[in-house]
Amino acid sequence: MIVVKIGGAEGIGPQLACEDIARLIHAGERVVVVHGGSHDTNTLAERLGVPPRFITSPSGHTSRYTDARAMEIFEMACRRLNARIVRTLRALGVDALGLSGVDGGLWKARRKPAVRAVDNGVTTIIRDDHSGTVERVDADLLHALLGAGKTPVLCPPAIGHEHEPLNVDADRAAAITAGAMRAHTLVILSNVPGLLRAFPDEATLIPSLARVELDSAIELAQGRMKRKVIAAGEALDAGVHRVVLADARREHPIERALAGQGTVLA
């Protein structure tokens, strides 16, 4: 079984990934699809006159500031992209079914009670951020859907302990999903060929890393790639055999990833 995470950054369309997913499924492989929606959320927020805001943690991780209004926009954007991917897969002969992490309590998450953010060198505490971390995946539901011939297409938000929608990182949600499903491979697609030793020079691609090397590799990662490296480590710790960070922009992106093109972590 394979879990494929389709990135939500600018420049990544789902068509090429969907074509590969369809080929895998028609060949008898079981696939669970996960996607984010960062670029779609930014675009929708600008159209609605609510420019997106981002916060940087003391450790240097950048994330979306998700107050109540931003949460509404994030959910709308993710659901729209989810429907687009489902339509694309169905046109390719795949019996795809779209779900957010809220549906059926599929992704249960813990809300962060407070978020530390650094602004102009000053650390502040934010308490109205609707973000969290997926703690549990309903693997039985996903197995039942796969057993019925469905291909689940999953997206944020997750559902919190108070039944509230939460913005969760889709890479890390894909990692915990892959672990819960006992997937042999997690493919994380983005708009770069993998982890680069000297970003943005694509000639510096790191072709492979062992689990013990990931902590130091995080220091090399730039921007959202940091979260992808963290997600890769979490997936390996959860029992996934390998994770491939691969390029969504090229034809046959998943086929290339499964052949080892990208950064292979095992």
Given for the second form:
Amino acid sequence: MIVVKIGGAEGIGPQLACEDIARLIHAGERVVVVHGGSHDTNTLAERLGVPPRFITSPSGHTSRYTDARAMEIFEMACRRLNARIVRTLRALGVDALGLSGVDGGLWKARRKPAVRAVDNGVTTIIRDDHSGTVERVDADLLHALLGAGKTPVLCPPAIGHEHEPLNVDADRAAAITAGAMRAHTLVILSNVPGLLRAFPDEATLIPSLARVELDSAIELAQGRMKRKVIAAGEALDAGVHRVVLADARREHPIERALAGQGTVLA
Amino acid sequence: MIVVKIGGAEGIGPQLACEDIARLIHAGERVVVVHGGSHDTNTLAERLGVPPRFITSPSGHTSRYTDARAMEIFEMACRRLNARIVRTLRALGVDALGLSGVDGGLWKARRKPAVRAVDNGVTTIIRDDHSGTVERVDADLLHALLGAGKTPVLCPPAIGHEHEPLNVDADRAAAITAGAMRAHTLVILSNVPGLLRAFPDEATLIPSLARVELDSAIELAQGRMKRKVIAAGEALDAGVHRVVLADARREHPIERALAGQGTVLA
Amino acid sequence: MSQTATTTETLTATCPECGATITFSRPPRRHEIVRCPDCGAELEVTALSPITLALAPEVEEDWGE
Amino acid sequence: MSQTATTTETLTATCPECGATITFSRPPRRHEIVRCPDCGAELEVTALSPITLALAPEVEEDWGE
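Hand over the structure of the form predicted in complex with another copy of the chain; the form predicted on its own is what we had up.
Below: every chain and molecule of the assembly, starting with the one above.
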């Protein structure tokens, strides 16, 4: 069993990753696909005249300010990308089935009652951000779908305790899903070759890291890579044997990752 | 097993129907929910500055002109309503799970290569309308989901032979789904009490119809009711014991329907 | 497919089924359906200049949402 | 929650934890987080006129998409 997190970032269409996924499945491997929707949400938000807003956390993470209106757009954008990935896989002969974390209570998340945001040096408390962390995955549902010959394609939002949709980080949702499914490997694709010692110099790719080195390696990670390194740690802690941070831009991105190209964490 | 088609028309929120569905499920009944998205698509299309366009077929049916752009909006609107119905049911303690007809190849449809449209007396052939008819339902998938304790909530689009999304009539999709699931009853809710002998006079409600009377009864049906009467016939022909065309606007719409209020076809 | 010259006064085309000449009272629309007055065949205007006709595809009634 | 008079020149409020007077160099934003210079408690500006302070909620780092 392999879990593949497809990047939602700009310019990376799902075609290359889907071709590899199709090959893996036709070779008998079981795959669960997870994706986000950050780029798609921004373009849809612009189209709807509701420009996206972002929050920077005190430790420097940037994420979407998901109030009720932004959540509606976020949900639509994720579903639209989900439908596109499902169709791409189906056209490659994979019996793909899309689900959001809300469906069947797949990803049950805990909403943070308040988040801190830094804006021009001023830190404030924000209470209407619909963000959270996935706490539980319905692995039985995924096994039932895999048993029915389906390839699950999963996306945010997750569902909170009040049955409300929550924006969750897709990399970390992929990590907890990989753990819950006892996946052997989690591949996280993005638009860089892996964790770079000196971003953006791609020659400084770190080929492998042990779990113990991970916490210090986070300092090297820039922008969205930070959360991917954290997600990798969470996956390893949840029992996944290997996590590979790999490059989504090249041909055969997943086959390369499984062959060890990128940053391998084990 | 009961299949319930929730109306997608204006002004009918899903709350009343969802409350009845929750009661049925808590009483041990198995339910599959189907819905359309015509009204939601129109509002979203306006929001996106792509006003919806419609086709009138030679026999007087009006349906959406679903070219590629309209399909994208149609798909988003259906999914958004789907998420809303799933959340409403989950908040009522139902483990609801949303699927479109594309997901897992649930509704495999045949696309009509061409449709005829009448405009100011001129009949033309339209070839880029993405509409079709559901030919096959993946009943095994629905049984797997029901077996996992989930309540499926289904919506268009369906999927064509070229893996493309197709606009299909949700009433007829509900009918073929009810047949494939060997449902005992199909309830079709809408914003009228049932089939009226003299629309819009609600006192002329036709309480019951035998299958043989159906084809002539179609002449009485106005607007979208036409397709509901046709869907009812198709459900009966597919082995469903009873179809009830009932009023979505009143309290306990499904319990009333199951008690025989509306137009009962058997 | 049969083609025909478009004379300035009348618009005519030949029926691909029976060869009869069909005269149009107004310029037809692309993809418009016309019936041949001679053989009754349903034809589709597949091109306009010149007017080109082909047998109209059989189409069964259906509708989406 | 502690409140305080907003004098025209300086903006002050009382720390709900230790009672010290906190002076603001500029009008704070609603929900802004400030640290009490005396006891070091993290406080949230819950209202502006007058400036009202409360212990800031503990919040663990997290982010969405």
